[in-house]
Amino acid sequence: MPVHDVLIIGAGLAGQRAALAAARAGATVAIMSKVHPVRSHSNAAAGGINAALNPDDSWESHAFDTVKGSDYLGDQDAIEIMCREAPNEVLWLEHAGVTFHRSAEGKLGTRAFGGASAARTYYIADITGQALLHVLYEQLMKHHEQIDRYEEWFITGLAQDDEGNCVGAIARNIRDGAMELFTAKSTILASGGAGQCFKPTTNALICTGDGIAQAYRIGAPLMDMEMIQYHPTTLQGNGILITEGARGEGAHLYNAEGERFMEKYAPNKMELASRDVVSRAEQTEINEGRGFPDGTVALDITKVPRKRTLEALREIVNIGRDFAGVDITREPIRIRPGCHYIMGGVKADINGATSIPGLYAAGEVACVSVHGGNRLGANSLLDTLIFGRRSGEHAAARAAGMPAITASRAQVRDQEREIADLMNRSGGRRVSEIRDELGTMMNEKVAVFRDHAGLTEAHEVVRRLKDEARFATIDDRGTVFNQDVLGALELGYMLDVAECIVVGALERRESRGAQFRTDFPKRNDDEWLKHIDLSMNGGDAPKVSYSPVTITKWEPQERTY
């Protein structure tokens, strides 16, 4: 069986940064992904990465903006670390070969982004995530003697020893269906978010909450799961993202009556208020009848000079033309809020360590919590890189001080039996039908506005779908690139994650950040300035507990933009 010091699950930005950090610390590393690394969802990050590099800016200002954006649910010790280390991380990327945009003077150039008090977002047109991903993959290639790549392997579960330590993972080779146990002294989850629980979503088809559910199933608590970010600008129907960079460049939002409605909701920041504020404003306009008949409002990018749009926003020029039939340089494009990011995830400390010895988490799969109730735009790439690196370093240091480990292959045989049972089912609902019902329901009941009745109904539907998923039927009985089997396994992960999202949203009886309860419309710091933690509870609903929010210097205050 393959044995390594550090096993990294997921090869997006968090995973690749962790692999590079662990390798440079002297560890033997395996990095595993269910898709080729440069097809990871980090590709979709368009707008940029935040850092207070400018002499007129400061990490303290960046940190305060992040705390305020989180609606004071973010842990301030973690936020301080992220913002303090951000400038050096951006410089490291630049030295590694990332071709950041430069100003006319040749200096690294920035754009404005939502919720920020200064223009501190460094970018490469509107393909920042893709540019970073390719550069990190090049660096990965450079370390090929220390880093083994397992591309197109699907994790079916995490492996534990008799003491409950995480000792690796069981994976299925997508190419031929073979099952293998990968043992490691430290295992890092970097497998991304769970946007596919909602339909539509800006997230790739691979974002099915695998790592969140895998950690949850072996006893790791999840935190802040109720906090789901709805991005203000996505296309109606298909959920394709229109980057916040468009508003950063100067685009305006209008309702169907031609009113620039953000004046009412965020008179100072306007379109560049934090994402939860802008999404609620749009949804309010739509709900009160001032949207267009198709349930949208208008994003007017014609306010940006055409030359600048073609230079800095070229991908969304193509998206507008190909998916909406609109030339955004000449006319407004219709948009609406859409599911984009999960602020919650596997509860982890500032070094990525979870409550399970040997298991780490970094990136969107984790909750450190630097985003709290609402993530600021361009802080996600920063999160993946800072905490990916820290997890890699810490995991390598842990492995260096450990003797060789052993793991039982009985866990592989258990997984093989489960997949054989799955393949032999007949007469149940199709996986795609259950997945479609789940996503549509979550987008109706657990979206921008929530209430007790809708969330209770959502929980009932999720429980019913979990029962139906146990008997779901697939068509492909083969072993070579069997996507049917993977789809059924992903559905199980999605249903576990969806239940935790709904239970967390029901439990938090207040409105904070992305969680807006119409039956509890006010923020309640006295009762709810705390994290909601969720743990596996046998076959029942997730077990709820709480943990305090770490406050270092910024006491909660009213949040206005």
The other form holds:
Amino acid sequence: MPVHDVLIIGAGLAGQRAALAAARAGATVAIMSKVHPVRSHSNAAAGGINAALNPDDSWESHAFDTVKGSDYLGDQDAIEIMCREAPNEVLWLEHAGVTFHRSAEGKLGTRAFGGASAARTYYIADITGQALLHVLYEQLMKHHEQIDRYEEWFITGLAQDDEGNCVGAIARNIRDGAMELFTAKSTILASGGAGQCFKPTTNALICTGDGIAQAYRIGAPLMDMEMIQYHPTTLQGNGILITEGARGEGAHLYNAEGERFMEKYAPNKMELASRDVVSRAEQTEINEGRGFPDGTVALDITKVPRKRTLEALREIVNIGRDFAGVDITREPIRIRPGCHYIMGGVKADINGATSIPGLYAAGEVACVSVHGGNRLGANSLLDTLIFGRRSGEHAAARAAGMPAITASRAQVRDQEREIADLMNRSGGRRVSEIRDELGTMMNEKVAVFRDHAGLTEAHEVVRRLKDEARFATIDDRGTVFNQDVLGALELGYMLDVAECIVVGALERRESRGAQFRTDFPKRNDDEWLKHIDLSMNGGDAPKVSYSPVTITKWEPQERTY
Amino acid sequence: MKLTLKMWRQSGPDAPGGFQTYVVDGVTDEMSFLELLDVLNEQLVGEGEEPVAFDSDCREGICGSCGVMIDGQAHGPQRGTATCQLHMRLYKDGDTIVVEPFRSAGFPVIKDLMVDRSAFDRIIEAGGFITAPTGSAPDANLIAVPKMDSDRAMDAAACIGCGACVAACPNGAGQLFTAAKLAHLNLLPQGQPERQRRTIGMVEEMENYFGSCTNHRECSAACPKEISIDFIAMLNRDYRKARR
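Okay, that one was the form predicted alone. Can I see the form predicted together with the partner chain too?
Now the full complex is given, and it begins with the chain already shown.
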């Protein structure tokens, strides 16, 4: 039974940053992931990371942009911390060997990004996430004597003691199917988002909401779950992301009639309005018949000088060529809004602490809430690093003052039994079928535009799928790399998360940020300037409660771009 | 279109492996190679057979998870792409495709098409990092980095660690991966203090797992990020300097 001070679940940017911070604070650390750390989905973050680092920029300006971007649902104390600490974090990364883009004079270069009042996005071409992830991984390797890595282990549940404290997790070794209890004084969830609840999505296959559901199942409240970001530029069909960096570099959006339609929706910021605004504009154009027949509009990157595109947007040049058969330097590419990010997650404070003692959360799995109703582009990498580090530091400090803990192995046996039952089922629907039905339905009913009827229907479908999932069958009954078992467990997580998304969206009877209700098209600060918290309620739909939004400097105003 | 797949099946690390032949129908031009494997797996599951295990995650060429030998070529015949970026429009009805895991003594097979690439981690562990000064960081703009160096470091940092270079090399050499990781750090000002130690550590660790480079250049041809073998020249130069 491995014992550590701090156990970190997930090895993307938030998890690795937490591990480094906890190790530096003197804790013994385990970091665990269902994939190899450099395959984590932080990889896919393309555009960059925001920091007010230029002398003529200020963290207050960054914070205000973030608050406005969040449609005033973000907690301003947390946003202030994130924006204030951003410059040092970027410098730290630079020192660790991240090859941020340099100008001809050798200075750090920035690019413009959506919803930002200054060009403050630091970047590495359009592979920023990958470049950061690999450098953090190098740092993790540097501390290999203090940080134990458990790669390709799958968490089946969080472990608790009799008082309800989180004391680690139960995990299955994907390589051979063995179950193990990992005890830890502090546990940090850093397992990412839940984009796979939607189909298509920009998210990788591993983004199945595991951590969100695991925390929910042991009683941690979730917050802002209704806030799902639809990214304005994804490919039709497979949902592959075209970075916002393209618009940051100067690309324009056109409808099928050749009209640069953002003039109507955001006359000042145009294509660089915040993502919810641009996605809604595109969807309106498509719904009103001004899109292309395949339900898309056009992103014209030919406006950007070809040389610059080949240097700064090299990955999407490849994506255009490989996945759409388009040379983006010579012709427009068809795009549409697609599921990209969940602003909500496990409710956590500014140090990553959740309401369960001993359990922390950081990155996309968490809701601090710095993104509120809508996340600004290039704030997610920042969120993972700032709150990853803070969680790591606080988790280590908590562990330092604690006596040794005990955890019961009974929980392992329970989960072993559950998996054995799962493997022995027969006659039910296939896991992959249920997963497909869920994703397609969510993308239809819980998308850019929502209403009561559609959401009610979505809830009924999710409840039915939950029943079906209890009897769903898998085909692989082996122990070595049994991806079927993992798929079935992931489906359970996705259904819990999907239900919370739908219930949150039903509950919020207004339009704010990413949540647009056609039956309640206005923002209503009198009634809804508050977070919706959802807690597990036995097998029933989640219990709804509310918590206040923290406002420090910026009172809500009308939001225009 | 209808394709015949000669697929490597191996139930575990120590189990004997062998080729099985499967016919997959209804393959379309738009499918990626991984979607072809998905279709095959659906078919196998329908017939009560165990699906083929393979690595995949982002499916857009950035995570480095996927990677198989397709007709003897790492990531298939198309240049500059990972397996997930290879599309079936390259094939025609009636084609036969041989699919195997990456082959190298340094990458033992785990199951079917999945291999253990943790030897790469050992190489990084042996020095592939910067020991950044802690405490107050001077402004990154105080030390200007020449754009050419920064761009070259960035070209090296594009490595996604997929292992195609090793699989493509007749010697199973790990030079291109190691060279990319080394060059990324050795080209930057912050990488200078440990440059020699890093180079010796990583190169000698690499030799524990992988073969020797004899300039076949297959690595660069197979690399989905088209990393240049110039970086191998740099590795050799740095290593000789460090060992002098």
